[in-house]
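Only one chain is given next, in structure tokens, and it is the form predicted alone.
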Amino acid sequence: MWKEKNQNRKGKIHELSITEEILRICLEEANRAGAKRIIKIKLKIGEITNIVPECVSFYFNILSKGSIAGNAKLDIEKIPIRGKCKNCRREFFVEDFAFVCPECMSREVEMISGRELTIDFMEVQ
């Protein structure tokens, strides 16, 4: 019970600090561009990052209030984990974190997506 509570708390703090950094970067870039308002922010979050998009949206709505990002739409695309077999070169989606090639059963798999945490674009006015 205690461990579960602390893990949940860590998860929330994790998303809070990440969202603060995303907002800081967006405000800095908008300021640099001379924008008066941020209309939309598109994020790409990889599945293996263990970041919960709903938490990022929740914190973004709270943290952005009173700033030029206050009414911005936050669009989050979750990027699935994809692997590429180093043996047979097949690309595939990794399910349940099983890094095993479905074609040749090799465990020599290179991760080609799923680690992303990027601000894809920002629309400003």
Given for the second form:
Amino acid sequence: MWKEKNQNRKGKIHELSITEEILRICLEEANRAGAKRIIKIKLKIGEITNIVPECVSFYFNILSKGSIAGNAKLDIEKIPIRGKCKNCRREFFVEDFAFVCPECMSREVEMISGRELTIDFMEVQ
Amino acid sequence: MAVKIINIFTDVLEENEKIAASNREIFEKNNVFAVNLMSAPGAGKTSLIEKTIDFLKNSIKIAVLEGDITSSIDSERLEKYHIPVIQINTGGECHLNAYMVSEALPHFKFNDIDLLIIENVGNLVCPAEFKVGEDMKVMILSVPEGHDKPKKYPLMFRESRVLIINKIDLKDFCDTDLEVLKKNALEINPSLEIFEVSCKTGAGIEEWSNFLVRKIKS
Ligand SMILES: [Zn+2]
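Show the same protein again, this time as the form predicted in complex with its partner chain rather than the form predicted alone.
Let's see the whole complex now, leading with the same chain.
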């Protein structure tokens, strides 16, 4: 299991530019709304994205220092992968990244969630 | 002061996707087929580009956009082919984004190009997230990387149109089970086109190149 953890750690730098973009969008929206302070930011991150929430939080704390998002709490919801069979229309959770319909075994499966990388809402003052 | 909720519902990468769409318009207008080539470091992206140029140089006009964190080693390797090569140094970023590509595009003379190969930075996480305006994503996985890679980097496999399994000359020396590898990859993306190649021996280069030409002409 040590190896798996190490894999995640290797991915650390990859979240930097994504976190920069999150902060940029939030500051812009807060500015537009005339907010003085961002209290909380709710993010949705899909399971298939390989983006590690801890890394996003880590970078966010560094990048947001000195801005109105400085003490904001990042609330990150991991969204599981759901598929919809194009053959029998059944919806199901995709386990272990296997896009195979449990009902009819079709491989024609559309991903209906799990790809998210979304800012949902913010709480501001 | 009262707490207020601001609904955003914004895709974090929306800005990137807008620029990617405008890159794509440029490719379409100029009849350029753009391939976003991605892999882990050392899987053989530059070698594949070299082999592909060798095979196709007399039938189609190829240009390369080289993404690299700091060096220009890969683009220097391509000098001998006398084709247009533009280098982007990402300055620490682990992937190319649509903006970097848009900055490079004015340096190409598109009426002399059928195929633009965009060699992304070696990494399997972020390049899968950031569109650059490509017609298709192609990923290379080398045999020594093992058959579990699809499960570790699923988005890359889901988003790619083509999987090139490189270094098949090494398959007798590795524990990688090619059948398991292909099964894992196809579970994530059943429409993946898979080519087994060796940039060392040249095996599979013809099949891959012919597929590419069919795509460009369709
Ligand atoms: Zn089904």
